[in-house]
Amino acid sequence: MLNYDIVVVGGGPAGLAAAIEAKKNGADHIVVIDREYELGGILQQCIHNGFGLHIFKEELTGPEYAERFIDELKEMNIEYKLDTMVLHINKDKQLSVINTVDGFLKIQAKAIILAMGCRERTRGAIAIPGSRPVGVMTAGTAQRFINMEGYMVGKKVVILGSGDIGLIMARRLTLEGAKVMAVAELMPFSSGLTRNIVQCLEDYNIPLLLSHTVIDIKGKERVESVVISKVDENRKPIPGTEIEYECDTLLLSVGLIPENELSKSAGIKLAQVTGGPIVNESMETTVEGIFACGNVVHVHDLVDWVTEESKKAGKNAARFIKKEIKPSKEIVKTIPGEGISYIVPHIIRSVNLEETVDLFMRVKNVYKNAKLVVKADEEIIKEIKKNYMAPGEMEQLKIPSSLFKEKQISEISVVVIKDGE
């Protein structure tokens, strides 16, 4: 049995930031475990720029952003194991781990930080009819093939879903000489960042078909064409609106799912909307001493916010092993109200708060000239006017911790109030 102060599961941006911050806050014996052959996670295949604007105040590519944290991790002599799979975690903070160098290992941790990230929804998850020819893949798979393996995935491409990876791949494929026929999106709004719609679609005259979906894939050996149909308000295809696009590739960018098989094995309670662990103000899950951060908790739009959240998890994991985190039965629940799909953290213990508590959330629809209204129980404590809000862009609110110490509060709720209401 190997013993560590903190075991970080995942060597992407969340795991790297958490491990470094834990070390800075007094945790000595740390190991980062990742199943890939290199640190950095998904950032290594994201060769486009736009990373680091908030953290470093400059524009970096994914590998450049990752490199800064990898270098710092190595300078601090934090141990890491690559090509290593965590098979199981239990509530006593014991991990079963396997790789080709050490074989099968049992590890006992004083605290664990879960930073496994998320995975893409597949064709099976959205049940598109048709045969199953070559040429149907997720946008992330195509990104890996082109940017890291050096393989071109197709010449005439249709993309289903307007998630950020799909939008970025529309531009990437165009730059490599492919013809992107269209991007079809089931919802009446894009699920990606506005800047990606502008820079990746509009700048290259690629059509974005809102309220459309793929209803059939044709082809025997390889994709030969796809049929796209308009959908009604119930997201059902409208007969007579079908358009057939001749293509050899269909990319799927239809959402991300937090990677939480290990969280389930540890008995951690998961939130219904996000699919990630229920966490408190310290990023601690419902199992004491197991923390979670990044896309494993909820899918972020910017890696900078992943880093900020993960630093909090790392710092509090170090505080936990030093017994500086105070357990408390007095909790404040965060409640997503009208127009809000979820809020993280889900629970706040005021005894552990620093200057502010940061609430992260997503709205359910596109809103213009609306406001976010924050209530403590039924009393309005904050109103923020917003020119534009969309589900693809995460909202962040800061609540001063003094509020929780001044009065007894049972819940904090956030609602969207539309213009004129």
Contents of the next structure:
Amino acid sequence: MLNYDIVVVGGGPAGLAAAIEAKKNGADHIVVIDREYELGGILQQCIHNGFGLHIFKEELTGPEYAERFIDELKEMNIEYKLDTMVLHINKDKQLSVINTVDGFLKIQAKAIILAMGCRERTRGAIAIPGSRPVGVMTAGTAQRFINMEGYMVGKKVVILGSGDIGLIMARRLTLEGAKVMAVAELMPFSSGLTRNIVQCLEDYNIPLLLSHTVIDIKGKERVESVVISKVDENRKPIPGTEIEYECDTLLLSVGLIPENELSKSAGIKLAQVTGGPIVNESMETTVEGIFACGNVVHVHDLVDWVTEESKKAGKNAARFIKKEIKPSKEIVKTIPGEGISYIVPHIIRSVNLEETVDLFMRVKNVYKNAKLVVKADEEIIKEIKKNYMAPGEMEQLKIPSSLFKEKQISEISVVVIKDGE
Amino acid sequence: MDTRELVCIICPIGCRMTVVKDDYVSLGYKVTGNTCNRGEAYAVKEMTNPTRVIPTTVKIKNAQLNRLPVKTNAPVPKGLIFECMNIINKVEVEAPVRLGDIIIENILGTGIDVVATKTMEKI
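So the form predicted on its own is up there; where is the form predicted together with its partner chain?
What follows is the entire complex, opening with the chain shown before.
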């Protein structure tokens, strides 16, 4: 059995930031484990720019953003194991790990930080009917093929789903000479960042078909065409609106699922809406000493926020080892009210708060001229006016810790109130 | 009316801006809805000479993978994007390459360089 103070599972932006911050806060014996041959995670295939505007005040590409953290990790002499898979974690913080150099390893950690990120939803997850030819793949798979391995995935492409990866890939494929016929989106709004709709679709005159979905895939060996249909308000295809698009490739950008098999093996409770662990103010899961951060907790739209959240997890894992995190029975629950789909963290123990607690949340619909209203039990404590809110853009609220000292609170809820209501 | 609704793409906040031609202000356009100065500069540029950074890849030999990510180190005029891609796609480099290394100097005489965005070691 090997012994470490902190084991970080995943060497992407979350794992890197968490490990660095843990070391800065006095944890010494740390190891980062990743299954890839290099650190950096999904950033290595996100070669587009737009990363780091909040953290570094400059616009970096994914690999550049990753390299800053990888360099810092190496300078700090933090250990890492690549090409290594964590097979199992138990609630006593023991990990079963395997690679081709060390073979099978058992590791006992004092604290664990889960930073495994997400997986893409596939054709199976959304059950598109039709035949099963070559040429149907997730947008992220295509991104890796094109940007890292140098394989072009197709010449005439339809993209289903207008999440950021789908939008980015529409531009990328166009730049590399493919014709992107259309991006179809089931919802009446895009779940991607508005800036990506502008610079990836509008710049290249790629049509965005809102309230549309793929209802059939045709082709024997290779995709030959897909059929796109308009959907009604219940997201059911409307007969008579079908249009057949000739194409050789269908990319799917239909959502991400936090990768929590290991969390489940450790007995960690997952939240239903996010699919990620339930976490408290310290980014600690329901198993004491196991922390989680980044997209494994909830899908972020900006890596900058992943870094922020992961620093918090890293710092608190270090504090946990020094026994500075206080267990407490007095908990405040965060409750997503009308118009809000989820809030992270789910639980606040006020004894562990610094000056403020940051609440991250997503709204359920597109709202114009509305406000976010925060209530402590039934009393309104904060109102924030918002010109525009959309499910694709995460909202962030700061609540001063002093609030919890002034009086006993059992829950904090947030609701969306439209103008004039 | 010389008015355009724009979404700022400088950062992921994506401010919704209105740009109105206005000869009385020094920039020639009046911009509203932006939350920082960069938004105003972007809006005016978008009306006069829109530009974009091109992030893409070039072929690389003797590295772990066969593509090296690169970008233009400044935004190039939108109209030149595909011409730039034609040049970039003909280039092949050899590992090792350091982040920031110039891969193509002064592309199309724009004064803008194409630089590596990743360090790739020789294997």
